[in-house]
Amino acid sequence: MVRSRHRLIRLGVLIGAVLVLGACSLIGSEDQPLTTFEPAGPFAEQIDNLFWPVFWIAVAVFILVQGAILVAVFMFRDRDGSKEAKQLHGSPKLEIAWTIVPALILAGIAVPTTAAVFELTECDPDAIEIQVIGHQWWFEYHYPEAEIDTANIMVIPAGQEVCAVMTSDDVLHNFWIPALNGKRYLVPGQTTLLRLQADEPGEYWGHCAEFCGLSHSLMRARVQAVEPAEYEAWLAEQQTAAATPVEGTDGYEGFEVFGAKGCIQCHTVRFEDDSASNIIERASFNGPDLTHFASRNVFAGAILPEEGQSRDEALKDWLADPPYIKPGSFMPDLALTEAEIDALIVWLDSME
């Protein structure tokens, strides 16, 4: 019996062990970039510099308990001829002292955290306003500054400010990247507010936090820090127009494709021509902005293209059948030829 035991503490050790490894090998790793511990943005490090002290003080109170818990096992337990330990119920020195410093420990975290809190939900009067709205599942972004929609990747200025403001378009949702914040949900018919700040440019991958739906582990962000004066260049460049197809050219036929097949449904795309522009007007919002579609380096909730995938396998697996790679995605399989999908390719790969 006793052997059996042993083995069984020993199995679960071993378990734990592997456990415990298995979950720090994702960390940092290019398939799970979403990573705490690498704050890249004074309001992540604001969130860092608090976790740590709370962390240390958690294992401190952890191994005071649990030595305290080992010391009356061992030292206190029954054993045949030994006499009982005395008992200390009703001491007034010792009822005060587990009362008054668990407070004191308790109000030395409050403290901070209701600070820190406060000052993380409230934007700056001179940040820059990016509204994000949640779909299933998949990110929008709209610049009211500027008037213009884009999906899955955040451009935003390094070193500046940026104001969050969110809401969901269908459930519940979580905007979440943890190289420049904590997470914050995005409420149907309520708004709130996330501070984003990277010091540097690069990009930093966010993920929805809150189970949305069936592809809710495929829903993921990116938000993409560059020069401010990159990012000027950026908004003039995403407030062009498409150039309108024409007939003959490269890229008509799968225009053509896309008006015959009922994208349009969905999808809208901003020509210079004011017709075309009609046509592709949406009757109903679905889908993200196609208008600039080829200026973002990932697509379909930001999951795609896969790694060693290039951007025109994934394009065509995708738009071979969309709930295939999505489940329950709201882009139907149409059921395109391979010469429709190559034709499509063609014309989304000209809207830079």
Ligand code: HEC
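The term rigid core refers to the most C-alpha atoms you can superpose between the two forms while keeping them within 1.5 Å. Numbering follows the first chain given and starts at 1. Keep in mind the model is a prediction, meaning the values are calculated, not measured. What changes on going to the form predicted together with the ligand:
- With the core held fixed, the Cα of residue 63 is displaced between these two forms by 2 Å or more.
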Contents of the next structure:
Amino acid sequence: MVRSRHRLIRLGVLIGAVLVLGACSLIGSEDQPLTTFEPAGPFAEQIDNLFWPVFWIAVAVFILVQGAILVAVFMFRDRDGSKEAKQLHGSPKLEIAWTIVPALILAGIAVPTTAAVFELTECDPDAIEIQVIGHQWWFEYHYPEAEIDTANIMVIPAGQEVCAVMTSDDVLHNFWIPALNGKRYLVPGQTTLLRLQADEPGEYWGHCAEFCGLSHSLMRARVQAVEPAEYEAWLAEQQTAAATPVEGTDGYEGFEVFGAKGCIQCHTVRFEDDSASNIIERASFNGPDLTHFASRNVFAGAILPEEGQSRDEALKDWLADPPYIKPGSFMPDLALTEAEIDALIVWLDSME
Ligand code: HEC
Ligand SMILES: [Cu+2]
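Output the form predicted together with the ligand next; the form predicted alone has already been displayed.
Let us now look at the entire complex, which starts with that chain.
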């Protein structure tokens, strides 16, 4: 009897230790790009600075309460000849104490928490505005001053505040770059703001954080912070138009497929030569702007290329059957032949 009880306790301790160590191993690991424990800018830091004191207060409360229970269990257990313990039921002093102390703790936590909730979304008037538009299942970024559109990767200057001015084209989405700030909703017909800042250049991963339909789990986001000079150069590059392919040159065939297969119904490409029917403004359905598609190292909601896959392999899979890669995708399977796909890839790869 005693033996099996000991074995049970040992098993319990072991399971507990595995759970605690398992949880700890997630903190700061490189395979965990969505960790909230590695703030990379002032707004994420503000959240982190709130989290830890609250966490340690909770740990103290936990130890105190569980400790008191254990003490009561062991000290006052029924033994041969033991007297009944002193009964405290209805002690006003104790009841007042354990009502007021938690109330004070909660009030103390509520003040900085409430302030932070507002501060994290009240953009500095001098912040750089970047509009974020949620789509099933990718994020679009519009830079109003430079008048450029891009997708999946939001490029920002390091060390400067960016104000994400957000909305949704369809259903609720939620923009979440854990290293830069908390989550915030993208609401159709409304505008929400979120402050972002990365202190150092780097790539910060994110994800849509609100269930938004079939491929919600395939709606990722990236923020690429670069040196301010590099940011200016990037903006200037993105403002340039795509070269209009000339018959007989490499990308021409793919460019023709693009026109023939109705890709232009959904995708904008800004061409140098606007005399032809080439300037394709937002059409009936809004897909990612492809003018500088090759400058983006991820696509299709930042899920492609997958690890170990080359860009062209991923692009081939995508063009062959988008809804297979992303269930429910609004880019249909256009029944392209292998030759058409290869031609498209040559052209798409040229659009830096
Ligand atoms: C009915 C609209 C529609 C048509 C037609 C369409 N697409 Fe798309 N396309 C989309 C949408 C929407 C996405 C984004 C899908 C996602 O990430 O969930 C997309 C994504 C892409 C991407 C990845 C872009 C990125 O940066 O993520 C490429 C490349 C692309 N389409 C090429 C094409 C080509 C080439 C054709 C024609 C053969 C085509 N599309 C036809 C709607 C369309
Ligand atoms: Cu989502």
